[in-house]
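The data below hold one chain only, encoded as structure tokens and taken in the form predicted alone.
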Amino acid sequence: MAADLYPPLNLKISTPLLELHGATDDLLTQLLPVVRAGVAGSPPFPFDDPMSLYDDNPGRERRWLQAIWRGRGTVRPDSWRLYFAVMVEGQAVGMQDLLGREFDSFRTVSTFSWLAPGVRHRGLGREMRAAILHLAFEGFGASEATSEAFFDNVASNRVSEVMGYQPDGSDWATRRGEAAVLKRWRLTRDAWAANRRSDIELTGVDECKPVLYITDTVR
């Protein structure tokens, strides 16, 4: 029933290597063991966020779920966030988010993702980024996408670089309560289109547009 009332839960993006499914509560439950086992113990350390990858206690799992539920319920023309479970061979192995920031005015999106340690270094990070960008540009008519990662997160920064993003300055964020430098990246629609893939399939896009206040996809 929740998926019928909130169409983004029916979204699916399919590539040859993986699928992104709207993160229903059933899929979030599948991911709970990954979250439970995902305490960060060595660099590069991730962002501080409601999931709290540094505290090994049940409270962090509740905070993770609560943040996603709040995100579902906070949808405005200028601000929304979609959550996807990354599915590989039928197993949920991570998450990929798409954030619309001032989308009604600027058609700008940003992305956020994580993968279970056991499935990293298999090209999945790049594949899930390609999938979510296809939804943003082809499905929703985005004009540009941004990304950011800590300066020592080589894998994430490399994904942005090889996918055509250009450096876009730096910023600050905290991890483990301490300030650290972020690298910022920017991908224009033209740069994405130059390397657009033909093997990515979108399902359920049109039903989502009214919920996200998207009235057209051409600019």
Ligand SMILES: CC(C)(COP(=O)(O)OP(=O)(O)OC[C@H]1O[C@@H](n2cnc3c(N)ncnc32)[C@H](O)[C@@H]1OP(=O)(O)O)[C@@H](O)C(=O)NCCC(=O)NCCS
Second form
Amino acid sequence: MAADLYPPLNLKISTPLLELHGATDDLLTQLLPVVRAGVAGSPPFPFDDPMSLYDDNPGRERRWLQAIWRGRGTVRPDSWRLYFAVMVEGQAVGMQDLLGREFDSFRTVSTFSWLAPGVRHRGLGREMRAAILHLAFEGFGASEATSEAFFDNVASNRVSEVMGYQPDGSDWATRRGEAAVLKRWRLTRDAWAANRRSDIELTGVDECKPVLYITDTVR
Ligand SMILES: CC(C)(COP(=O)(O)OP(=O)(O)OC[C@H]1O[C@@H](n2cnc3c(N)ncnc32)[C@H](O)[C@@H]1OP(=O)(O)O)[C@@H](O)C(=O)NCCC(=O)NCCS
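Having seen the form predicted alone, please provide the structure of the form predicted together with the named molecule.
Following is the full complex, with the preceding chain placed first.
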């Protein structure tokens, strides 16, 4: 019922290794034990501030949920964020988000993700980025995707590099109050198309476009 009124909850992206499901409250509940156990507990810290996942419990879980609900509740033409649960063999093991800013004008997206510590470094990070890029470029007609990660986040920077993003300068941000350099990356539509996957399936895309103020023009 809620998904009929807010179609991003019905979005699904399937690859041979995993599925991304629109993050319903049931799926977020499945992820709560992972959030409780901690996804960013030791250096090098991966997220810039402010970030609920750095908070101490018991507030961490509530603030994490509230941030996602806030994101769902502030879908506007100039800014939206879609939240997906990463599903492997029926288990929720992480999150993959897609963010649009002035999407109908710029056709640019950015991404954000995390996995439970126990399932990292097995190729899932790369696969979920490929899945979300397929939604952005194939499903929504994006022109480019950007990403950024702290200089010492080897896995995230490597995922961007292997997906064909090019370095796009650097920036500063704080993590847990300490300043650190972010590496920025940019993937053009042509670079994505050169390595386009034919084994990724999208479900429920058209119903989302009006909600995200997307018109059907590829630029
Ligand atoms: C970022 C993240 C989602 C990547 O997922 P992952 O499943 O660990 O990454 P993959 O297994 O797909 O590996 C991607 C690449 O990074 C490399 N890599 C992954 N973890 C690594 C590590 N700890 N040390 C060195 N290299 C690593 C892999 O070898 C692979 O490179 P390759 O394609 O050349 O072999 C995951 O590590 C994570 O949740 N990290 C914490 C949160 C985070 O950093 N989020 C992103 C914020 S910008």
